[in-house]
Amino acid sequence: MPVRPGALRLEAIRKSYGGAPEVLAGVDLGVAPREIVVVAGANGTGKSTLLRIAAGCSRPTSGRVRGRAPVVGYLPDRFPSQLRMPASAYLKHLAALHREDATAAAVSAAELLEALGFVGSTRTPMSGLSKGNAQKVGLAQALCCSAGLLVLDEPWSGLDAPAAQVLLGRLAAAADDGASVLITDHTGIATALAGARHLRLQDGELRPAPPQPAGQAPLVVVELWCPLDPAAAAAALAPFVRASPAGDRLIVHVPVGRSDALLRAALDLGCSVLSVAPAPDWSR
């Protein structure tokens, strides 16, 4: 079903907390219907603050937001750690807030959860789900409400490669159906979104930025010990970046956004994780 289009405008948005320096220092941003805007930036630069204001979950210190769609699909950067509501009840509650038909919303969410590879039970409390499964539930509530505006904070966080591809398709489809889409992304996966506009938040201001090449996403170095031959382990982990035998150990360079999937794959092989550290040089 096509969503209701919404046009979003953030005008001279400033945000400060107490006496601290401004997090946002006069941000102007427009997101048109059928447009995808990707915001990058270092940790702590205010990306999540910007998205909360765009979604209507936080007020700016000054400035105004205009043209926000009546229905907003919002994915926060993290869920409350003590959210004991079962996933099914959480989805039902959010569908009611979005004024969606309960039956139709449940069917749509179930279909998306299956496509994303959700495992386990939706009767499990949100606080008891893995990061990946909680992320999939969050995406289901945001993407299954016919939103005119999607505001997704690091939507690929915790997703494995197949789920990441499903999400790319859903975001493109939402934009095609008329939604305005505003996301943050540190993984580089958003470079696959054709026609997306890329911006960078730095020093409280938004600046145009070329899309970060997928191969230049920040890397972490994972050191593994595996019970099988390191060369065989490297071959098994070939979908990941530069798995290299080093004596009886394996050194893996992996994009930050795929590190969770790498660790799961390594543990499935019976490997032990010896260390995880940022790569000294983000380039390959």
Second form
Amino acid sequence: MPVRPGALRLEAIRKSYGGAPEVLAGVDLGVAPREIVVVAGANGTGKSTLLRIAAGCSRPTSGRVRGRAPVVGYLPDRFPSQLRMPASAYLKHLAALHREDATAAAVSAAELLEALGFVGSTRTPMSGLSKGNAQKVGLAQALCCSAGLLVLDEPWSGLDAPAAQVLLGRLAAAADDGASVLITDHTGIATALAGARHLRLQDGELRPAPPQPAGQAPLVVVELWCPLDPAAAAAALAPFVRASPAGDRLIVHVPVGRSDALLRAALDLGCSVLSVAPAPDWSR
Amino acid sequence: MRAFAVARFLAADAVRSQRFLIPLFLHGAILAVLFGGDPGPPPAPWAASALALYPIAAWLALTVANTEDPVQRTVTVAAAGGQVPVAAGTLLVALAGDLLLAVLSVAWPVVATGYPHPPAVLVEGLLGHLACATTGTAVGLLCARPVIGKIGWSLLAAVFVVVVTGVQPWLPPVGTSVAALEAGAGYPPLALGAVLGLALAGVAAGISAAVARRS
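Here we have the form predicted alone; I need the corresponding form predicted together with the partner chain.
What follows is the entire complex, opening with the chain shown before.
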């Protein structure tokens, strides 16, 4: 189904729970079709509350939400499940809720789960899935419904490096198809999204934020075997950080958003790839 | 209608998880006891089965409403386009369960006893059971998430409400319907009870949606 876009506008959004101080104190935010907005902020600053309001799960105490696309793909901060139905049945029901054609949704969800490296059976009950696999099912239900608005809360949480790369590509593709994309991220991986607008939520208000430097993004460790002098290869790969020769091999640490470009450059140099793995200190 | 898609989703998980089996078997056991031996001519014996259906229906509605984890529920709400279709879907599944249990309760003595059951009496029995079951649904929805978050408090509140309201013969719709079945008072008070019960269940679903929006 074609994406039916909407120009999401949050106007003067305030939210408080009971007598507690306001979580959101007048947030204005527009997310146009084809736009990707990344919201950063410390824990407990109200990012998840903002996203729940944008997705339509919660109402602001005051303020208005306009222009929400008819189909919303939403992924919460964590995706636990106590459902007894297997992932395949869950995705089928969610496709129906999203008013997406069941066959098309099943095919695209199966294809995305495979690309994300979902292991195990889609016939295992949802409640029995590991954190990483549950996250992949959560992404599949949100990304495989031709949503005009994608609202993803920490989508890279629990994903390994190859899956993180796949997700970057999917988000760019969704925006290209006309979707408005609103995400939170504190892994730094979102810095690799070309053309994304980066905002920071602080003291209940949104402010423009520079993207985090790429050096803070999680690293992928690439091990290369280079027939030419490894030191010369290291110099040639200098745009990528921390290339260190180890005998006739070369160990390169590269931010996750640039690992594909590095591999291309290395192959062009005539190097062979021995291994690609997330850095040992990969963490949230 | 996205409410039907929500209902199919919740019903599918209720069936797969077999959570519906305990209330169903329990009600079956109650019916077996009530209509074993000689219960007497209808509709009087249905007074007891209709009253029993009140807490059973509350249990069933509570189970259906608590199918999903609160966080996962937000995904369903975003997909369904709001709290209203989700609350309506929950209500539909609970009402379908009510109808099933009411039909079972009415049909049991027809098969198990030798008394004649003319159609007018069957209608009375069905209306009486539906009055109690739909009121039970209303109680169950009001005692479930998101109105009451902790299952312990949910059970305590549901038991308290059912016990207090179930034993007042003057109190519509449960008390009056049970009394009408016992006295053989005809179908007008029973129809009124069923309509009132259905309205209460609808109001409870609305309250549930309104509470969820504020979360």
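Fair warning: this is a prediction, and the values are worked out from it, not measured in the lab. Residue numbers count along the first chain shown, from 1. Basically, rigid core = biggest C-alpha set you can superpose within 1.5 Å across the two forms.
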| property | result |
| --- | --- |
| Core-aligned CA displacement of Ala25 at least 2 Å between the two forms | no |
| Per-residue C-alpha change between the two forms, Leu267, threshold 2 Å, rigid core fit | yes |
